[in-house]
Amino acid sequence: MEDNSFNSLIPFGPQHPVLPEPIQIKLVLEDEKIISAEPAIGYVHRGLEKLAEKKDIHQSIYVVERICGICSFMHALCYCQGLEELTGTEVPPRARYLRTIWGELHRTHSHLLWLGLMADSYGFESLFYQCWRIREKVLDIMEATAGSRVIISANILGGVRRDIGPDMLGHIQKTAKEIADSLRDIEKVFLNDYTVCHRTQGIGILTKEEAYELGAVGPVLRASGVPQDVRSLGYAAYGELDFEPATETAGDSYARTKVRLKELRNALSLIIQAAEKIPEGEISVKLARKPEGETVSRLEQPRGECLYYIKANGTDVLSRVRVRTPTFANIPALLKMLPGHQLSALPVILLSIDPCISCTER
């Protein structure tokens, strides 16, 4: 940080009305202008990686789901995919499609939650409620198909715990189309409203080169023009569905909003495709053998690429579980965006990366 006696050093957070989870950013200000920023994390550390080394491989599914409630299904999926690779277990095709449907439902509700929080950050309360009203339909589907609204615990090693019948698959397709229609109203506001555009356009710019060099992931990376999305690798059933990463080039808070609105459309399309193409068959198999060796499992969470490093020793208790979450990867990009802006722009820039501090600290 700069050492200047005429500058002010102030903390932003860990408690602040705009913060969904506790993080502190230490700011150096010149009047109201941000000169530099430094993060302070560690407010919600729970030792979940260590706990996953104490429980057996089946119990640890529930541990990793608690890393983050909003993307809990994807944490469990990334963990399960890693162990299935280590044990040479082939997941049934129907289970792969069910994982895709639930995964994209989580992406949909996560992005709608974020849009509501983003609207709240610039004082647009009616837009906040509209986004969360639409999100309720997604949570209702998850409750109907898995018995819970957020942490659904549908993944097991070798497949999924529950099946979805044809009537419910039809209902899911119908609801996905209804949500797509409902998005038109909020898209008009997020993309065209004068106040929203004034608070987001040209704010928090991250160039393509900066995004790549700083290791940004997810919508933060794609809004700067890098079309990188782990779903393109074809895990679960993505290799059998039509999919194109959503990108923008401006790299500002407005572009990150547009990317997430596009991803909502993509997620709903993937849900409909998967529900139409899902094959018949079993939904789970037993592990082929005890896990042994080490692997890195990857997938695309709503906030970006998530990595699980898993080391197994041939028993039911793992030697090591290490998680690299997308928010952790995006914090360097956030610190690059802030300098040069007024303090009043900080809440919008901070929320534009969709920070999940529970994921980051575990």
Second form
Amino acid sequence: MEDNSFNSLIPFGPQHPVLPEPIQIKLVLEDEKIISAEPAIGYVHRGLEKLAEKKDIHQSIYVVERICGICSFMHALCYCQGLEELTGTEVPPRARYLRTIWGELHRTHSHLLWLGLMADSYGFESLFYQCWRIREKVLDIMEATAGSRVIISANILGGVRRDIGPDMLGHIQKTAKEIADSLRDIEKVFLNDYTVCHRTQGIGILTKEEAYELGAVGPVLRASGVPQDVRSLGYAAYGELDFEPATETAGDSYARTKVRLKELRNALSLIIQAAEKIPEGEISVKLARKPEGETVSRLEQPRGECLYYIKANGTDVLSRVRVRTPTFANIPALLKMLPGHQLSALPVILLSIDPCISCTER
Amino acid sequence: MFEFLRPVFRNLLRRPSTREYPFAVREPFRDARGHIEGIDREKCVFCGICAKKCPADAIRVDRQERVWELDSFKCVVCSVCAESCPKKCISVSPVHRAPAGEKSRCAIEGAKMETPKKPAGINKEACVFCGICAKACPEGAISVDRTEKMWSLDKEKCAGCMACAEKCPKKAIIAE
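Switching conditions: you have the form predicted alone, so give me the form predicted together with its partner chain.
To see the whole picture, the full complex is given below, headed by that same chain.
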């Protein structure tokens, strides 16, 4: 008998109760312990990068927005910022603030969604519903301000499509405070509850060096102690608002939960600040000229740093759009976290990177 | 230890957060994009700008036959058509489209009228070269040089919506 004959190969996914989207992880197990893991992706590839080369630059906003069903606004923003840079267009200040407000609303609803899914991954169904109940308030704001719940189509090249009136800004501030209040209850459960801590503490540890070397991004990187946040570059209105990247040092699933809880608080504070400071004025301008040349546009999505490479040729149709999404960058880190853990810990570790497969495969 | 007890007791005393759908339906938000209802057939000039701007290729406009057609199953309800319409004749309803058993199209035939117009030139005596027509043109087909007193039209780009003629303060634009 060969040495490794007691090892078993288990396919995890592409369909699994814990997975909202299809990804397969091929696991080599020794009894119940994970020895190695190998991902297989490609189940939801839709060819959106190619489609963005077929449509004109204005239509492509609605194409890139559909890369992700959660952080769609951020995709459109990253694309628009890239093209605004290529055309040398100065976005009006009010539009930059509105983009920040919608961006942070997206972060809030994405993190609340993730907290729910995380609770679901260790079987805490009622906590899952508590998180999603709070999230509903954010979605209502988005529908009232931009017209849709998630894919809000608020960005255009050179600004935003809709303005938010003073009454609505007041309502947004009030709701952000309400959400911050209702977060207090669920925060305690995620951080102090015995069973929750048992499932997350010490599970899926990623050291600072590993996180950096494997190119992890977003909350995964920050939970390992690297204070890297693209928002610090000050795109949109972030340069004029007060915020600190949330970091933790433990690098386990518990630290990643904690980082996202802190980011939720940060996002709500940013929404309140932006709604207070928002200047009057125009909400959009026309592009200064046709785009020409190439650029890399970056921004911080709820899951981490997103990167758009855009190549334009002086016409209305782009030569190339390439998207590097945060989940793609976090998959190597995920594979590093898995070995040595029990099979039952896999859902928690997998969910702790907040995987967005449709983003990854585009 | 028993951190979840507080939300549990509070939820016991509170009314449910959910509605008894479909018996209780929430009022739609005023500016929500539910679905594209159709066009005002009296106002539409069948210029086809909506079809050109649609990112999902869901609209087909036949200028000769005067037919406007929407494939609601392709439509992503971005409402770019309604915003780009020079006549503002496309209506967006805040209510979502009802579920359907089979695919259908929304085809609207326009009211019959005289042959479609297109701007041909300007009355040089009336025109003050203010440039309002160029700003009003949704396709950017008109260019006006105030200093040189030049007015030119790109016939390839022109969709024939006549927004220029409507906005012209001197009524100087001559139709074909």
